[in-house]
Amino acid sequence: MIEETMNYETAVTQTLNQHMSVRSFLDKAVPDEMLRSILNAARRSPTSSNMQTYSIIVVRDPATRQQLAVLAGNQKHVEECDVFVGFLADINRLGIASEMHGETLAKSLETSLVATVDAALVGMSVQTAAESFGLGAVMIGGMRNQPQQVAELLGFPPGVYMVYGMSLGWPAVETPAELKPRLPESLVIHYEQYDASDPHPRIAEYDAALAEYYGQRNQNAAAWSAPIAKRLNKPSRPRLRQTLEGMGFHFE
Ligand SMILES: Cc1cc2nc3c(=O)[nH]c(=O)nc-3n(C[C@H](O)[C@H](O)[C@H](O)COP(=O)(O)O)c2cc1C
């Protein structure tokens, strides 16, 4: 069937090819049944060893979203979206399953990573499914600014943290608009062997493309390499490991 497709495009690749993060939303509700359809489709995502080490939390309450917006570093779109969805690494349930059989869950880096990856995968599926309905979304990594406070606000048991959240709603901007350029294909996709040939010209090419993109929007953002250099010259969220370990994870 797919072999016969002339242009190798499907509804899914079209949705992926039109992805853009949306940070401003109409005052219009996402129907509950649409949301359930999206979330349940996403639950078909692959999950490491079928362990399903994630949970999803849906937050519609405006007061709670307002507090989450503050915890995420005053990100207004967390407050102003219609629905906020959190993707949680959840090893609490693994602990319960272990206890059901007289065992104790051995916490490890691997288990913590598996839970984090599972949460990331299901969230990506939610984003794609939501966009296929014409909804807009932006992922919110700012939820890791203050993970303990997020956990307390939303009543997480030990062994649960929000890997990232997602503001979801009907876009108040035109979609698809001109999309944010990505790094050159040859820098990112390697065939058979990693191509380590001089990346500098292709990074410079991308810096120029991204600067042009921001320039057209009067957005005062630098291109790609300069902000990375500035941002990553010191560890980001330096206390994150200690905080997550205090919440029942293990990252050593
Ligand atoms: C894990 C993750 C966390 C993110 N966190 C934030 C965030 O806290 N706030 C925000 O405005 N955008 C956030 N983003 C969106 C990215 O900034 C965006 O995807 C990226 O700039 C590419 O732009 P595009 O999605 O419009 O193509 C996040 C994206 C990912 C994948």
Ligand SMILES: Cc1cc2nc3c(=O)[nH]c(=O)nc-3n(C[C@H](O)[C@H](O)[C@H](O)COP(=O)(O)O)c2cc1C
Contents of the next structure:
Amino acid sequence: MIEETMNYETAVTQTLNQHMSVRSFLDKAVPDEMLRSILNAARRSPTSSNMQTYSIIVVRDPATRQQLAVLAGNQKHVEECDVFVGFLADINRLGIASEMHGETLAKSLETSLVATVDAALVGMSVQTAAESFGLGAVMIGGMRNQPQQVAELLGFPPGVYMVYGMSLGWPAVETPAELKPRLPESLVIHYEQYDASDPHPRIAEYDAALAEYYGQRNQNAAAWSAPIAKRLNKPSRPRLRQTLEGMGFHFE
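Having seen the form predicted together with the named molecule, could you now give me the structure of the form predicted alone?
Next comes a single chain, given without company.
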């Protein structure tokens, strides 16, 4: 009996499997209609209870992108990309919809989380769609360094903050034959029950694989666990909650 071999690969999985962060871009414009196609496809992303608690902001103006680059911690690719896209948690519309029916929006941790997750989902869809066209991108979490200043620069109303941004454009580098290794599948994917067996050997294995990857490219970068430990030995963005609550979000 000949066993049938199935090919469980599609254009989408191929795009995802070729993902890499791109921080160097060609001086070549992304066509407006291509960008609109990407953004409108991403608007079909899942959203909790159809609340659609996100907005997308596109910034092409070089002067504005230069200011955003500074606010993100002087990340030059924010300034040098052709298009900067911001993904916003947006509960402002929920308040307006509530008022239209004589209700008051009860702001809570749940609504803040829903809006943040919605923005993250649509942003991932934008990146996948963009990469399917051959564009390159990198997500910019540094937009949360100064969320109030970002909001003022881009004219956000209360109840809106930028969860993260994205530098987008035509990549100036080719996708390498070997992409940066990820954590082992067995550490990340669990079936039926969370596998809480000792992770130390698999983390050490990943550290070694990542160190080898960097070493082959003459990159003086430490493996995974050491920089994670050093980076997270103190709270990151300790005033973020206070700032976002001042911008109209609640975390209780």
